[in-house]
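First comes one chain, alone, set out as structure tokens in the form predicted on its own.
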Amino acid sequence: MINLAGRDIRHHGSRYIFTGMGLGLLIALTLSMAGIYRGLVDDGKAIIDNSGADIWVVQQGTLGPYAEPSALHDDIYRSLRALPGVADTGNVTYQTMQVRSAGKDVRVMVTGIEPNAPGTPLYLVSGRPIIRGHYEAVADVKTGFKTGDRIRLRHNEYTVVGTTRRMVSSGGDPMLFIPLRDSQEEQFVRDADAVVTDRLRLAQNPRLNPPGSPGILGAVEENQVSSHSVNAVLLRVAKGADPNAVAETVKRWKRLGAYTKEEMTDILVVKMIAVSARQIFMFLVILTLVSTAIIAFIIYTLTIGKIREIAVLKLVGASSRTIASMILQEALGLGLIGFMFGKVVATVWAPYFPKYVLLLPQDSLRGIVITMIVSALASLLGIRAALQVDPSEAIGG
């Protein structure tokens, strides 16, 4: 009995294979879209897991420090450290900036940390951690910075003393760690021109500078006070302590926002990337529909090209079920070739995407199942055309 898929491979092998490879590119794009979503989720979890914190204390009423702005006084850690169940605290600041490196602008999340406190990188791939109070930096390898590089952030110049890996923001931007005091100056202290402008405004406006008020001196003091702010205080709970109980204590007695690791994961993964997840899902649906249409068209075209062979099969007594199974085999074979090629392509080009692409084995398993289902559905058009072939065409052809 003639096997239509085998016949195509024997007589038109290159066309059949290249058709499958073309389909594979579409499947590779579909797998990559799923990997991009997985990467977004993994980036959100990475910033939480790599911080070494159990609780995030932020400004009350905010979802900070990643989802919303948050500002706290940097001396509040003293009262937090005295709470039952708190083992360690660490002030942190976060600010997204553009840093110039080798003639290119690199978007990074500048993170201010205290040495050996929660928030510092858990491990380094080269160099050493920050040990001085000023002008040292540790960079994620995705920034492109290397140990010994000198970079400038607004007011000051920093030396990269170490590099780390998988320290990224929730948006996938690599992190650059600098000492807390330096980061406070970079983020909260205004430049000299802004201070001079405020002085002139106060001097020229009696309503803003009434007699007996601090006036110009007050503007300077306000500028200095702002440099004693942080975005969050990270807590590490003592062994055996319940993070949820500690967080409730912070909320009740300190009138601050406090989120456990599970709650912060929910904020980053569920709330922040919800829109991106829905958009990626819509792309996946569209790509699935396009793949179905393409496979259907290909199978229909291949079936029309074999009308004489199908007519011969009918003439010698082949049942409709037999003919339908042959076309189904051809469609499944095309889908299998496409998936194998697509999986290889997706694996090869994943590291070159600007953001992290995470290809999970379970997604590949779902992908091949969906590919086979889509191929089977797409074969229905070709099967319908084959079943309508008149056996007399085998003689009249």
Given for the second form:
Amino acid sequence: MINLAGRDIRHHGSRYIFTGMGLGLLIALTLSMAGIYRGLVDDGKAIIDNSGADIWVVQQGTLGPYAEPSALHDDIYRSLRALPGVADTGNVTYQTMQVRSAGKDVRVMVTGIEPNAPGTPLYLVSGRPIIRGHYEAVADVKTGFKTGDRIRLRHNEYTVVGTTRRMVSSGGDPMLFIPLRDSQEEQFVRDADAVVTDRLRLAQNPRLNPPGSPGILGAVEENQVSSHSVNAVLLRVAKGADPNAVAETVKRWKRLGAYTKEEMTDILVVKMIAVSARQIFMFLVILTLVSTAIIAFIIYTLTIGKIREIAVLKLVGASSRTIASMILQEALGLGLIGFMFGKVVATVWAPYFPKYVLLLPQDSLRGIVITMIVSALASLLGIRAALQVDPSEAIGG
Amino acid sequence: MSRLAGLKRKAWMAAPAALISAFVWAAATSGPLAPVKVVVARAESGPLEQRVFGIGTVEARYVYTIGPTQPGRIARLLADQGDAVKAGQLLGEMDPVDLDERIAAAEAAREKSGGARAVAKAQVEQAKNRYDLAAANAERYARLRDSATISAELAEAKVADADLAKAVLTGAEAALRIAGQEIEKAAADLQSLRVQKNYLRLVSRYDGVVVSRDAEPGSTVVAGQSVLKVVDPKTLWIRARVDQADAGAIAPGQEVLITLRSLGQHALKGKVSRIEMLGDSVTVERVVDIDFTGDAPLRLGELAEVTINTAPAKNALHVPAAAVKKADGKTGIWKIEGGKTVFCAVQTGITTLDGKTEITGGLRPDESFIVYSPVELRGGMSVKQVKTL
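Return one more block: the form predicted in complex with the partner chain, after the form predicted on its own shown previously.
Complete assembly follows, chain above in first position.
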């Protein structure tokens, strides 16, 4: 028996493949939207996975440091380090700011870290980690900074000594790691103009600059520009210790907020990005429905376009079964070409999105199953139309 | 014609093949099926510079604060910042208020006490004369009584006169002594006021340069408040803060490269002068004082980066610092065995400022390992070596 579908496709080759590619672009769009949704959720989790911490210790009663502001004294880590079950501690500060370098403005999350403590980037893609305690930086590649670049944050110039990947804030801003002591300074020291204006204001305040006690003004000024605060202390628990138990001890006895990895993921994914993620998910559902409808229409129109040929087939005695299988095969082929083309296109354009697009194999698998089912269902409409064709139409009736 | 048709057919046969291979590529490069791309390197032996980095500010070892010893108003200032001054040079004066008048009064009091002394002296002379006369009379009358020329009563009266004159003389002599002491007191009072006036002079006690003028003529300052600050430019140094973790190898005399913020990449030379006894327990830093070996630029308060050479370079096996990772609380590096990642614990020594970590055990020379990876490495990951990421 001859393969009618194969013959038909070969006959109308270009039309068939172009239709498939058109479908493919639609499928690529849907896959990318799924990737954007997954990327959004993954951005939320990236900061948790990449900080290398098991417990986040934050200001009591806050959801910090990502969801709410949190401030702790930077010597709290000493008492935390002494708790049973704590293997390592790391002070961290987070601050989102615009960084200007070589004429371009990049929005980054400046993260203050202690070398080798939790919070430091776990892997690099070039350069070296921060070694000097001051004025060195490790940047995420999305910032566009290269190893050796010199960048300016507020008053000081930093040298980018290494780059890393996928170190982003929950909002998707790339991170820039700098030594903790520098970041504490950057957080609280304002630009030179503001400092000068502040000094003048202080000097005019007779309570802070009382006549006869010239020393007070200097002390107040010094107090205003020095900072011994951090946003969170990251804890790594010892092998075999239960993070929940350690977090409970911190909460109960140290009177601080403490979140385990699961709780932090919950805060970020469920509380922080939930609405925007649901928004995109809703759009993804609609896009899937629209794509389904369009695939169905295309296959139906394709079948209707061949109605004369089908009538001829009927006239020469082809069975309904043969005709139905021909239409089904063509529909599935179209779906397959569309999916494959779509997957390729989505993979190719994914890196050019400004924010992270995560194409999961599970999503592709779901995509191919949905595409095949939709193609099969759509072909049913075409099959129904084909089987109702009067053979006399073949001879112009 | 038929050749053209054949070509066309071949093209249409190639299209699905191209699509399928593109799809396979897309499926293989994204997702968990794709091997992780890594950059590998080999352990090398070579010189490792042993240096410690710190930042500090240019300060003067001694800052001489010049100000009044008692509250008052500044009358005039003769020096401004940048002026070189010598020891003993007058730099300004405080307003004496009524001190000059008090000195004039004290001078007058001294004159007066001198006069009083002359008066007392004259009185002593007078009393002495009187006494001499009375004593002579008493003696004469005593002889006359003995010769019974006069009554005993009259002679006794003359003795009483002589005693009285003696008492008057003693009193006059005492008054003369007191007048002498009054003169001393008046002179001391005058001297005290003159010393006080001298203290209103703001004088530098050392050779140096005025670096700040903190108050202006006409303003009132309290005792001990700074009016001018003088430093000796020869005693400029850098107070640098160095992390306690790195400070162990620092010792006085070690060479230092100094980069001032204003001088950019132009490095100055210095050497460690001392390590301060008290460390900072809050910032976990030690303070290291560094002398300039050449001429020190007078840029007080300026930020300086210091690199201290703690020891000569040593030859050692080393790896890039980026390769050293922590896993299960152990320090080590990731190796590739049969295309899969394997963690291998190593013992590390020093890490140089340019990112080389010394390996003291656990790795053979020329062994290769992973330096860069785009994800966190775990055991058993399949990897693919690339040149750069």
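Positions refer to the first chain, counted from 1. The model shown is predicted, which means the values in this text are computed figures rather than measured ones. Rigid core (definition): largest C-alpha set, two forms, superposition within 1.5 Å.
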Notebook entry, point to check: Taking the rigid core as reference, does Val57 move its C-alpha 2 Å or further between these two forms?
Noted result: no
Next item on the list: Look at Ala28 and decide if its Cα position differs by 2 Å or more between these two forms after superposing on the rigid core.
Entry: yes
